[in-house]
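Given next, in structure tokens, is a single chain: the form predicted alone.
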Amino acid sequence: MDIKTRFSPSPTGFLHLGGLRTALFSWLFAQKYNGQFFLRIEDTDQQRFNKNSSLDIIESLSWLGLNWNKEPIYQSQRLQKYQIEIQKLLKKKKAYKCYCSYERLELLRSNLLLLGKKPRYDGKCRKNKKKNFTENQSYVIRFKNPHTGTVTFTDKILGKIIIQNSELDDLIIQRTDGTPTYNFCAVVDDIDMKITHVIRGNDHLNNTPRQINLFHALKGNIPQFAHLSMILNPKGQKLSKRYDMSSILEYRMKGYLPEAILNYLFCLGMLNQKKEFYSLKEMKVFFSLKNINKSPSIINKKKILWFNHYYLNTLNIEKILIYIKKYLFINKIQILKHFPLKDLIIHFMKRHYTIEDFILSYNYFFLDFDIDFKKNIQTYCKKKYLKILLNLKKNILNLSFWSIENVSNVFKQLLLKFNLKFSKFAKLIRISITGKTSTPSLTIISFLLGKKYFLKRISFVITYLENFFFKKKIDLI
């Protein structure tokens, strides 16, 4: 059998972690058996359609490396095909037009709820003929679901499932505006695409028996189904496209790595794990629908951070550089051309959990000082500190070779000359070259900044202090 899977999101909101795990598992299943994985955008509901969501889904999957076969399929471009199939069902009397008003259906629903019964259509128009209605009256088209028998299928995760047809009503397959509905389009597409396995969240489990009956009516091959347990937010609620970190691309904007996101989702709800860290290649080997937990999983954002920290510090540095440069480009951040980003990664990346945290921690390499600079420097508006900076500038200018060792020696000489404690001296230099009162190793930060920019920033503070003393008419000699 040639394995064919699909990921078929509705573009009504951005792709979140729950949808992404479905896409990942569908992709892995196809990859494991050298099959094909398709992306299908289910956009027939134009009232809820969001073009930005569609683009978000495509960009998210591309960023994560979950590539699909052929071009994305848009259901909105297949409306003629759905109309042909609907007409066939009408002709074979497997579907019918329903003229019931919204008010009647709402009253029917309310009465059934009052009786403690499950809301369902009562089949009024299934029994009546068109002559009972006016010519221009609006209608929907309903599928004639069998009244007797059962729908039986073996879910690849949940096991054998049996549903009585008497529990299912006649679902709508075409709306009053003439557009087809989700359940019908999904079945027509799965038949045309020859989908062999449908892997999706178990929130779709109620749709499966209805779709199986549609497969029979359309004489299509029925795929095997695998319904994944839900991923819940920390409050134990179903993830929402609108309220829970709405887009996977937000993780990219915040400096998460694809490896971390995919590894976390792979392990989420997976049984019989032999370890915690898996490459995509290893995921393909270990992945099995039998290893998926039937119980819901809870999102743990600290665990995602933990995975991200691991990959930031274990991936090849050249790959990390690529990710950081993409992060800078996406967030429109420019760094100094000479800046040795690679050296900064080597020295300090182990401190950080995201690229965002890493970049913002060293923003003094490519941004003006923060607004606290003036407040910070006020402490040092004393003549002795100006003299220290003047001596520092002179000694740095005299350096013939810029190295960590030489910068360190200059600092040591000044500490001895002015009989200073390192903490006080270091704070002054940190504020002068970074605008911050705390940074990692002052010597390394100074070296990475480079001689030119080190002197430029020291000179800026010297000018600031000189102007301060000039206004105060203090003699500096």
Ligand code: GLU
Given for the second form:
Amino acid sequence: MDIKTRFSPSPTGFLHLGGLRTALFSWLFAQKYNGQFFLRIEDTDQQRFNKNSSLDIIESLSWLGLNWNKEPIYQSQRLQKYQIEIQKLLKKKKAYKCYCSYERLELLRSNLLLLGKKPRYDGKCRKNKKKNFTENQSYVIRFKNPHTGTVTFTDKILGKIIIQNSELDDLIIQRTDGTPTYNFCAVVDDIDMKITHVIRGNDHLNNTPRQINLFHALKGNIPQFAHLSMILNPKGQKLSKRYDMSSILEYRMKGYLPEAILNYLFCLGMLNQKKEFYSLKEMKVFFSLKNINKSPSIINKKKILWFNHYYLNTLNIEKILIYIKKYLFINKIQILKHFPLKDLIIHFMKRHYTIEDFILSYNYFFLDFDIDFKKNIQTYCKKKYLKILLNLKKNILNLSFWSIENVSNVFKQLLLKFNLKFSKFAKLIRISITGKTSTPSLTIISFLLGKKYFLKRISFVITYLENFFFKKKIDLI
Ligand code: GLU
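To complete the pair, please output the form predicted in complex with the ligand; the form predicted alone was given just before.
Below is the entire complex, every chain and molecule, led by the chain shown above.
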């Protein structure tokens, strides 16, 4: 069988982890069997439509490498097709116009609720054979759901499911404004696109028997269904912006890697895991709908960080460089020209869990003289230190070769000459070149900053101190 899956988000908000896991699993299933994976944007409900949402979804999937076959399909561009299918159903008397007012439906609803019953449409207009309605009276179109019998299907994750038709009411397939509804469009499209497997969140489980009846009415092939359990926050509630990021792209903004996010989601709720780390290639091999846990999964943000730390420190450095450059670009951070970013990664990435954490820890490398060092200088730098700085400047200036060893030697000589404790000396230089009181190894930091910027910053501090203490220059000893 030629496998065809689809990810079909409604563009009402940004893509979050739950939606992304659905996309990943649909994608993996198609890839595993050399099938096709489509992206379908379900945007017929213009009232709930968010203009930026489709862009966010497309950008997120592209960033993560979950590529789809052909162009994305927008349901808003297929309205004519839905109209044709609705008219066919009306003609075959498989659908009918319902003129019931909002007030009547509300009353019906509250009466049923008062009796402790499930609210459902009573079929008034289904029975009404005569057309005693005026032309301009507004109506919806309902699907004539069978009254008797059952809908039975075997969900690939949840197993056999049997629903009595008597529990389902006549579904609205066209709203009063003439637009078709989700359940109807999804079925028309799944038939047209020859979808073989519908993999989606189990919040759609209630829709499935209704859709199966629609498949029958439209004489389409019924796909296999697989309903994924929800991803919940640690309190067992639905994920919300309060706990999760508002969009997958926010993970990118904060310096997470696609590898980490995909690996995390792949393992979330996966039974019989053989190992912890999976590349996309391996995910394709190990993915199986049989191994997906039926129970909800709880999100663990520390685990995402843990995966991120792993990939930051194990992926090929050229790849990490590309990610970092992209991070700098989207966050509009300019780094010093010719800055040895690669060396910084080699020396210090091990301490960091995200690119953001990494970059912000070394912002003194990136922000040229935008360092708020004055406060620290005034607190820690004494008058007598000026001479040390002047000597340091001279010795560094005289270095013919810029290496960690040579920088370290200059520091050692000065310590001896001025008979200083290393901690005091280091604090002075550290503040002068970074504005911070603590950094990783002073020698490495100085080396990475480069001779030009090292001297620039030391000179800046010298001038500042001269003005501060003397309002004039002093002689070098
Ligand atoms: N548009 C639906 C949603 O965003 C998905 C429908 C489906 O996968 O059938 O939840």
